[in-house]
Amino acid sequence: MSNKIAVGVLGATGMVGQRYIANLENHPWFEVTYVAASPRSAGKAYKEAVENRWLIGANIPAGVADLIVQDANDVSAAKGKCKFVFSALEMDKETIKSLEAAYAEAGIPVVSNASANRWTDDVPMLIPEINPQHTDIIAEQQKHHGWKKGFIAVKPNCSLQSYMAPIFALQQAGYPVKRMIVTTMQAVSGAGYPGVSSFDMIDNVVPYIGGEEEKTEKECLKILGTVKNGKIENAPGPLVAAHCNRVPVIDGHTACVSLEFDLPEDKKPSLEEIERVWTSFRGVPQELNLPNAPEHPIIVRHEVNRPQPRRDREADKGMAVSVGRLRKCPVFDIRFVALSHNTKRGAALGGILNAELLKAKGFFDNL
């Protein structure tokens, strides 16, 4: 009998759900024992439910292929079959929000990819290298709702992953950022499946992604915020202006960043010091040696034309941020280009890393 923690995947037949299934195969701590999706998939074996629309490339993991898909709306079906669930639900936000709360109320923690609870005051929005201390709010969340074992934790929008670690590393080193302009060039896989039509994307760039600029400008403030008075209070800065574009790339979100430090001129870091900060940056996932933690969270490239999605998105298991073209900015202080893998770091593997952090901190001990 396996000693691994039994986990479920909600929205298991969708693109992100499939990535959870694939990425959890042979995980040293977790084992998928429960899959749930929409009522139209319920009652089918998983391999039948995703027949002709398995998008990941590798074969469906043998341990999951014959699991019977349950209706994700039936919370009671998950009880006794898994200890916690990964949420990759694709519904309207209010439905997701209430359904995730129903799982938590039933004593089943929810580690979510969905955006529905990102702005709930007592729900941590985690990037484990940056704000692992935000898990402290979970006790307040449980107290507020009367939940004994269940809770909700979420990951942020995928595009933030490409530049938040470099920004945080600088702030942690004593170089606070006052304001910045971010232009993201986001892969088509970020729109899910079938996503943006080929007619719209081939030979084209779409300079609009609904809600994306608002997420880019605001979510970073919660991630950099503090746990206080029973909720997470946003950080006062930096001030962010974002331009978000959909580009004809399959995987890999790129961000061009210009930033200004909130420091006197003689206190601002040199380019050499910035590179030292980035290359030496480590966080709690690296200290704990979590299974999906990159050895080097930030990788600095020195080529004049890097990072590039095709060449750099898989760096360190697809979990590292690749940074390049660091140089002075004639308007602000510095500018650089950053890249992360949106369907690994920015989606399922990022969610799995959140779960690994929660396990290491003891949140699944008494389930």
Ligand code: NAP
Given for the second form:
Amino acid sequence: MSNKIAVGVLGATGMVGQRYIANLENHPWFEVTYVAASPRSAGKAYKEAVENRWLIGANIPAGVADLIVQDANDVSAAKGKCKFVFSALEMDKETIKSLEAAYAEAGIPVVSNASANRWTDDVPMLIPEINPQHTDIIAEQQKHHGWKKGFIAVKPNCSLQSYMAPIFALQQAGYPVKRMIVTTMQAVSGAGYPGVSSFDMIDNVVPYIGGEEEKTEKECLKILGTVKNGKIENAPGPLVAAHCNRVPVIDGHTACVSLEFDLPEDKKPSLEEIERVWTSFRGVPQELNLPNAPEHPIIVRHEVNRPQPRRDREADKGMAVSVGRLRKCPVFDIRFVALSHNTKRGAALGGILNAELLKAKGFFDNL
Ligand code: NAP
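What would you give as the form predicted together with this ligand, now that the form predicted on its own is on the page?
Time for the whole complex; same chain goes first.
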């Protein structure tokens, strides 16, 4: 009998759900014992439910292949089968919001990838290297709802994962950012499966991703916010203008960033100092040696033509952000290119790292 924590994956058949299944295989702390998806998949063995749409290179993990997929809308089915769930559901926001609350109400914590609860002000939106202290809000959340064991914690949108760590590292080192312009080039896997049609995507760039620019501009303020008065209060800045584009890349979101520091000219950091800050940046996941923490959260590339999705997305298990082309900006202060793996750091592995942080902090004790 395994002494690992039994976990469920809601939306286990989708793009992100499959990553969860693949990346939780042989996890030292967690074991997948429960899989759920839409009523279309419910009742089938997992391997049949994903037949012809298993998108991850490796085989379906043997421990999950024969699990019977349950209907994610039926919370009672999960009771007693798993201690907490990862949510990778794609449904309308209000349905996901009430469903995630129903799992928490039933005493099953939810570690979510969905955007539905990102703006709920007592729900932490975690990037463990940046705002691990936001887990402090969970006690308030449980008090607000009268939940004894259940709670909801979410991760932010994949579009901002690549540049949030570099921005935060600079702010933490005493170099606050006043405003920035971000142009993202986002992989097709970010749209789920089957996602954008090949007719729209091959030989093309689509300069619009519904809701993405708003998320890119706003979510950073909550991530950099403060736990105060029973909620997370947004940081006042930086001011962000985003251009989000869908490009014909399978995995890996790239962002071109130009930014201005909120500092007098003589206090602004040199390029050498910025590189030193990024290279030495470490956070709580590295201190705690969490299983999926990258050794170096930010990797600085010096080649003139890096980072690139195909070459750099797998850096440190797909969990490190690669940054390059750091140079002066004639309009703002500096500019650079940042890249992260959208379905690993930006989705499933980011969710798993959140769960590892929660476990290390004792949130899964006594479930
Ligand atoms: P996806 O490939 O479309 O998968 C959606 C999953 O939700 C499938 O398991 C599907 O089950 C299930 N589902 C759909 N309708 C349902 C219903 N009515 N009841 C219960 N389950 C239902 O989507 P995805 O790309 O994996 O995204 C999943 C979530 O992660 C979304 O909220 C998305 O915004 C977020 N996210 C995605 C990425 C990314 O890079 N793709 C990054 C960050 C966050 P069936 O297979 O049975 O239909």
